[in-house]
Partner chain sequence: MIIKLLKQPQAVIGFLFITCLLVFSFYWPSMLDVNKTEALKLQDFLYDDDGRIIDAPPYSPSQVPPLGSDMFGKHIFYQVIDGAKYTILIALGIALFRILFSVGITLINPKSSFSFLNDIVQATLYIPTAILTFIFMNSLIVKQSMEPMSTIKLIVLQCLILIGVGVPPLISTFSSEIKAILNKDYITNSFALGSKKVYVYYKHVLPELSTKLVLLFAQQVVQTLILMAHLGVLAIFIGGSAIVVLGDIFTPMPVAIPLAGEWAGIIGMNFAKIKAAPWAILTPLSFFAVLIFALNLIIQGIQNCLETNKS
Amino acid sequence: MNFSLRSYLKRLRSTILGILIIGILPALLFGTNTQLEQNVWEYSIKNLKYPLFPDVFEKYQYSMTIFFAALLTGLAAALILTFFTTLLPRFLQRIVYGLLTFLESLPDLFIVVVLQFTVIYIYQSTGVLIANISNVYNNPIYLLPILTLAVLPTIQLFKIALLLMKDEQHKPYVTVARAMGLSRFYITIVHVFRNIITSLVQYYKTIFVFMLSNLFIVEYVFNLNGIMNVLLNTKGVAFMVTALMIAIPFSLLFEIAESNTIKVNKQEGEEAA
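Can you show the structure of this one chain in the form predicted in complex with its partner chain?
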């Protein structure tokens, strides 16, 4: 753990500067001043004005609950799937890999819409409502957004984990463990998995950024009152504040993860040397 506050603050400064520029740029480029009559601390959806504070905290909490629940679900699902795939014969593994490449190219929008329809269809044909498909005010929904948001990261993580697993299984320590008479099952769970998870952490940035973009589409399509919806409908100062609310904790997370992965890399380098 060699997290340094100074490098984090330096990075944060550039992020804040960037958000400032993005916030000002549209008004500069197109010269529109649409917020003259609008209070700075308000945002409007369909001509109805809402105050930004303190509502935003509640929305933030809601969005982050969905985000991290989806992340954990995705991670767990990917690891379980990886485990079962490695136990499959070689040719089935190739089929799974090909299928993953196909699933990966589905746009997030497609998955959201298809899931929504599936729930409606099941409800229409059997009368069983698995989960609410749209947000009714003051009655937040959790199950379906979390599942939807988890689908694509699961596929990505699964693919990465599968590749890592392939690399890992040919390493000397697995051979040694095999020679010691340990079962394949035991080696995979106790040794290989632990190593994969440390390598998986390195992909955190891609996954997080990808999921944030998905979160937006999920919130929009399911009509959730989340932070991304606020971000979409705010302008000027309120936009910058909302963007910073997302940027500050996430950049902290990235910084911590980065300082840890560097440490892991160093250790590996030392081991190799």
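Now that we've seen the form predicted in complex with its partner chain, could you pull up the form predicted on its own?
Below: the lone chain, stripped of partners and molecules.
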């Protein structure tokens, strides 16, 4: 099954309709407040007014930079961690898996506080400020929000990749490669990891939705001026525009990835048959 633009547009139509209903529902139920009436192409947060365009584009770019940097950081960290974990003895693998499972159970807010206190401690001990712990307007921060947003996806991807790795190591092609005298390092890097990355793509929707929901928390705790801050604190046109800016590209990405997953599964089924 290849990507179908017609199928995507049908699903997108339902998404847009839902956003429009949510956007106009407060006005239909409670009416408009004429005393607070303002230009529909403006929005206000904390009694400060901003022009919707081009301000919303800058906030969108800022949030997506943090989102995709955290995604790539989490993916790279998970693959590196998976590779080195598979080289450890089994009892150490279980310890690493248990520690990361424990870390996964911690709330996001706890991770944020630990990172902030670590930065403050390093600054007080050495005088070196490795990163700002809160956003100052027109001086956006990146390092701590990216690290915070990447922690939990790293753990989730690591646990999935580790299970996939164990499954791949028992497949016939790995046995054949070992019989041919290829090293474990070469087999893992060239063959096993390529198949693992293909399989990891199938978990894209869970990871993306999870990270988007966490982006709300990260922007709130670090006081970031991102697109989630606009979405959370506005209504009417500003809400609908920001919601569409998130929904349209991500739904397109999901549609393409799902089509690719179905295609890969179909090929694997044909090869197995």
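Numbering follows the first chain given and starts at 1. Given the structure is predicted, the values throughout are model-derived calculations rather than measurements. Just so we're on the same page, rigid core means the largest C-alpha set that superposes within 1.5 Å between forms.
Once the cores line up, the CA of residue 9 ends up less than 2 angstroms apart between the two forms. Core-superposed comparison between the two forms: the CA of residue 252 stays below a 2 Å shift. On a core-based overlay, residue 24 has a Cα shift of 4.6 Å between the two forms.
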